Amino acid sequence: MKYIAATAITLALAVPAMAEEVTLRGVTAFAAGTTFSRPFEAFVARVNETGAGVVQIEFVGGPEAVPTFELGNAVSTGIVDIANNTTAFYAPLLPMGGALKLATTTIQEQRANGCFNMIDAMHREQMNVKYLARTGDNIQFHIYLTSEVKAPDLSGLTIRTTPVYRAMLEALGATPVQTAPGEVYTALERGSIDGYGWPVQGVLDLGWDEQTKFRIDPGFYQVDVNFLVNLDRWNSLSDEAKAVLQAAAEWTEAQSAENIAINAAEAVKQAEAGIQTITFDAAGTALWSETAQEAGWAEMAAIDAAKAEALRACLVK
């Protein structure tokens, strides 16, 4: 009885216990179900099949749970392990994540020339948090309005903003107004805003086609939706917790791909749904186009000019 005790402790030392599975509480910033939640919660269910055992993703909800200018926060203390935000929803807490808009290379292009650990930086050391990963590549913005101009100049025009678009629109002479995406369709409603921006995805999820009568072509910038993981939270994962979540992201960001079509076939619907299209002549064209990118990175060398010309390098094919 002895030798089967001794031999059992034996055994016993000799297997490395088994790690106890992890969850993770998730929240995103947008409406559930909606353009921009899908990809995180995609990316939720991928984590739940591939990581049993080692790591899972308790999908909270979205603006219901924690509102959306507050989600950067709630990240960054912890009170959420993960989030699906946005640059433009936590810009105070990084001044500098406004230059991601400003991308014309992809997430994978980023990863592979240094980008990505630049930004990753930046979110740890002003932020407490893991830049985990972005989708929104190859989605552009775009300027809604009621109604219609011929040139591009909106001065006089109320347009609804987020920090993405401010320095912009303040250069072509509107006048931004900052309000969260669910407060849209009523300021429209009642006349407070000319129009907003917002990419060429989702409008139409949102109902704010029935209060718009114009959509400005081209489209400018580039939507960056990112996944954040509380540091501390990450630090404390295993290595296999890790790898799983850093394998769906990256899952994740490939599906971006499909965008392009996505972005034709939305501009289909919104003409159906009586969206007209502006186009300016070459020129105009030119100023709007030019307009954007200047403005954006003005923007960010006014924040910090050597890290502004550091990640134009990087994020600028």
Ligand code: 173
The other form holds:
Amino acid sequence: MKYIAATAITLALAVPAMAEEVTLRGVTAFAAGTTFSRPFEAFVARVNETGAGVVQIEFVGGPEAVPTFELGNAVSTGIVDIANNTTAFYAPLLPMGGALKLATTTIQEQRANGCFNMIDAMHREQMNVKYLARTGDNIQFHIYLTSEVKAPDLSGLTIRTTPVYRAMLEALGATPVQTAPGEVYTALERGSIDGYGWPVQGVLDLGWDEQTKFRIDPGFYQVDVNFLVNLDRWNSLSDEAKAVLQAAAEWTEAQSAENIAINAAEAVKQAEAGIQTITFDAAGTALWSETAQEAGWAEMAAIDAAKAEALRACLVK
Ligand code: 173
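And the form predicted in complex with the ligand, for comparison with the form predicted on its own?
Below is the whole assembly, all chains and molecules, this chain first.
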């Protein structure tokens, strides 16, 4: 009897070590192969290399697999296991997620000062997802136009938006219209918009330079493109699998330092493609930057003043 019991215990203890390789289904909110999908694709390759026998990711694809604004819901409910997505695209599920773009700290600083854990908790509680990584550090957003403006006044202009730019565009008098990235080119071609918000990187990648005449400088905010894991799926993973994903996440985040050089190269390529820069006088420039910041934080404070203060304290240097 004793022998049988001991054998049973040994077998029970041996089970985790024999756990089968787990495969997660991954989807990106951005077209596969384009700027804001590439860090996720590199992460997938890294996991598939370092996680052999433990955890793998099957890269399913982009918005053709799950439409841009539906990906947040798909990862919350577990239709997708892991998503590459920006808070702007899942704003209805996590309204305070809009604070992430207002960060002036790096993701490494946010991990060190506890901000990462606060943001992870928000994601877990409100979206049923684990906030695994943030990419996009050091990349700012801009407003691009098809005609020139002389001052920080966009009244009369219809500008393609997402939740990133909406508060700012309204403060500057523009009429914002929301579209997924996949609809921007056609909207420009048809003349149904006079411009759009987008980061400094990626315009040429998407071919929008053909329809773009001006970029307003300076940029504002900081891109957040995040890896989200369905929480039930995350909780079901072995510690070993979690460690593979965490290590690959932090490896990916470390690459965001390269964005400073990439931004400069992109600005040069935009100029070569005929996109002219608009800069205002000192007072206009100050107004532009302050309007962006103030409109952004005011929007967050209107949703949850206490949470906005707590996030501001750890996101802003
Ligand atoms: O403009 C957008 O579609 C948007 O909000 C965004 C966010 C992060 C990266 C790229 C675009």
